[in-house]
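Encoded as structure tokens, the following chain is the form predicted alone, with no partner shown.
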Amino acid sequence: MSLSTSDRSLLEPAIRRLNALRPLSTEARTALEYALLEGLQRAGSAEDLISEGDPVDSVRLVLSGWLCRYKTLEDGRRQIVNFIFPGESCDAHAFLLSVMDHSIAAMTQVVYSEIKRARFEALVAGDRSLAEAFWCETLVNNAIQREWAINLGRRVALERVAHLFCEIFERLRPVGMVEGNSCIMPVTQMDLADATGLSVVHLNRTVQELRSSGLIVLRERTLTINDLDALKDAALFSPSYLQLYRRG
């Protein structure tokens, strides 16, 4: 069975993301492409793919759309602890644990692939480059979580929001979702507030400050960064933790 052009276009973010972390063999790419096609699923905006406490028996890779990892307190307050973008997995090795410790929700309409544990284990056992790519992704996810902890614990509001915008831009770049100095931003201010630990009012005030300083334009679900280096300076941002340029 050969892949159509539309199939390859749909699968490209996952292939590009993993290949950026560890060069994939031709055999690994082919095996992964067919596994992804077999497990295609769709979810609507605000739909939970998996909830805290659910058992885990598969690996989910996002092909289009945005998701978020979140925790909810007993009084209903929500904290987004990370975003998940096209090409990224919802924890490649989560099935090694008994249940999920957080929930994952679609923030937009999402297309993803669900690969059952036995199929996934056969894939990574059959090719070292694929196994290493998924382990690299797990390590990078851990690094991102550490950076988010620093964002919430030590950066002031403007640094937090600027840092989040820089990270989004840099994570979308290797999967071909950046055009010039712009990328999509299909989330609400409530989502951004929940990701940065700010109230919506404080988040809005901070975004307006970044706009008035000429660093960004946020309009019609698109983020434009007028001066990426200046925004990185304002955020105290270094992309090294994303490991996107490891191969030089």
Given for the second form:
There are 2 protein chains.
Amino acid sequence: MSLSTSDRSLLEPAIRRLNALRPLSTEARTALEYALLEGLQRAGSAEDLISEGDPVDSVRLVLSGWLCRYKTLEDGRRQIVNFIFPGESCDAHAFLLSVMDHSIAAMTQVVYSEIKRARFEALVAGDRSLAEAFWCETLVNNAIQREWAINLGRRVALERVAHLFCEIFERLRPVGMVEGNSCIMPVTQMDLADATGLSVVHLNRTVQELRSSGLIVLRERTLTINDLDALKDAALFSPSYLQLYRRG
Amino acid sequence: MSLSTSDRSLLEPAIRRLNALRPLSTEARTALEYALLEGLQRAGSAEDLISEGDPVDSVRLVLSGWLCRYKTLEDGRRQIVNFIFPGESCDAHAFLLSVMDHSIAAMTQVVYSEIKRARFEALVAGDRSLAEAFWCETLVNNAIQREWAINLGRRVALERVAHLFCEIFERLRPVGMVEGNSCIMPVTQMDLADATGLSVVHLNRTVQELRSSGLIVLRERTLTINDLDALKDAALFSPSYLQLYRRG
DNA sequence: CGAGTTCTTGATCCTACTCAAGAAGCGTGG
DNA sequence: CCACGCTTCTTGAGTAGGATCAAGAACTCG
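Can you give me the structure for the form predicted in complex with a further copy of the same chain, which would complement the form predicted alone we have just seen?
Starting with the chain above, the whole complex follows.
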């Protein structure tokens, strides 16, 4: 059995990202690729992959599409606490805990791979580089979550939205989802509001402010950043927490 | 060489907490205890243990005292993104990443133990239960960070402060730092403001609202929660994210 | 083409911020 | 033990950033 070209291109972003976090051995890479191909799944837009309170017994790795992690309060208030992009895992090792503390929803059509607990454990037990890559992933995730705390707690609306756009752009870049100064932005303004802790109305006005100052163009589900440095300045954005250049 | 009684009582909260996350083997426990005793350190109140941008090459485990993780913006705005309590580690495996993305400050006198990278790696490589306990710790930390996102993004001031008090109380309980319905609260209102994303003035007014409604007493660096259930209701607090009862 | 989202705009309200200053607490040194 | 300075807490007054309410426009999609 060997991998076809289409298999390779499907897996490529995920493998590339893990490999950037921690160089994978050839064997680990191959073992992972086969495991991924065996567990392929699809989810439709707006579908919940897993919900708060659900038990976890597998690891999902996203191959294409956008997802988000979110939590809700009893009265319906909702906060998107993070996005999940291709190459990222939904819940590596999360089965060590009993249940999900949050929900994960697909925001677009999604292709992912589900690896059962035992299989995943065997994979990471068999190769140190793979275990470390997943470790790193969790740590980076943690760092992003901390940055979201300061975003929600201390930045004003304009900075907050600008920061979110910068982060999305920089996270999409290494998985090949940025072209020139544009990337897809397949989410509604309500989603952006829930990610920035703003009301939809105020998010809309803030986006328009960014538009009219010429920093961004956002239309037809595409975000174009005219002047990334200027947007970063407006956002007080400093990308080190993303650990993108660990090996540079 | 054997452990004295005072050694044991010093290490007890940390060991107990790790053990609650994942039952430790006797050998792992002993090996960890010796490593901890060899790396004992102290830090004074308001001292930074490590700062954003610093390289990391060791793991610190807190034995007594309170710390916080915080980030700052260029113009001085500061957000405390989490607290660190006895039994928790500052940066398990953080050396897998290049540098700290945030700072860690002591809020009281702190006793902690520093384990150098190689030593730590040998410890977790030698015992699966220990590795898993530290894994779990990171995952719980991650979950707490997510809850902070919804706290900062979607709860109003009163809920936010009430939620913080509930969380602190529930996190201090399993390490024996709660007596009756009281726990220490050795932080200034400015710190609480930075943790809740509020201004000092508004935090103060919010605390007074909680006081005058009879929910809490906060004086002389002690927090007393008169009616925990009522406070939880006011905070929309649901403790499952803390994973306190994983084995129950 | 029609119904349901999503986006946009206007008007009003209110939560939380800022500025300012006094009170209380606390540590240090005389 | 008290005086002094510094930090922390508290209160008042005015402001503003962002929420809410409401309704129309533009876009999807069956």
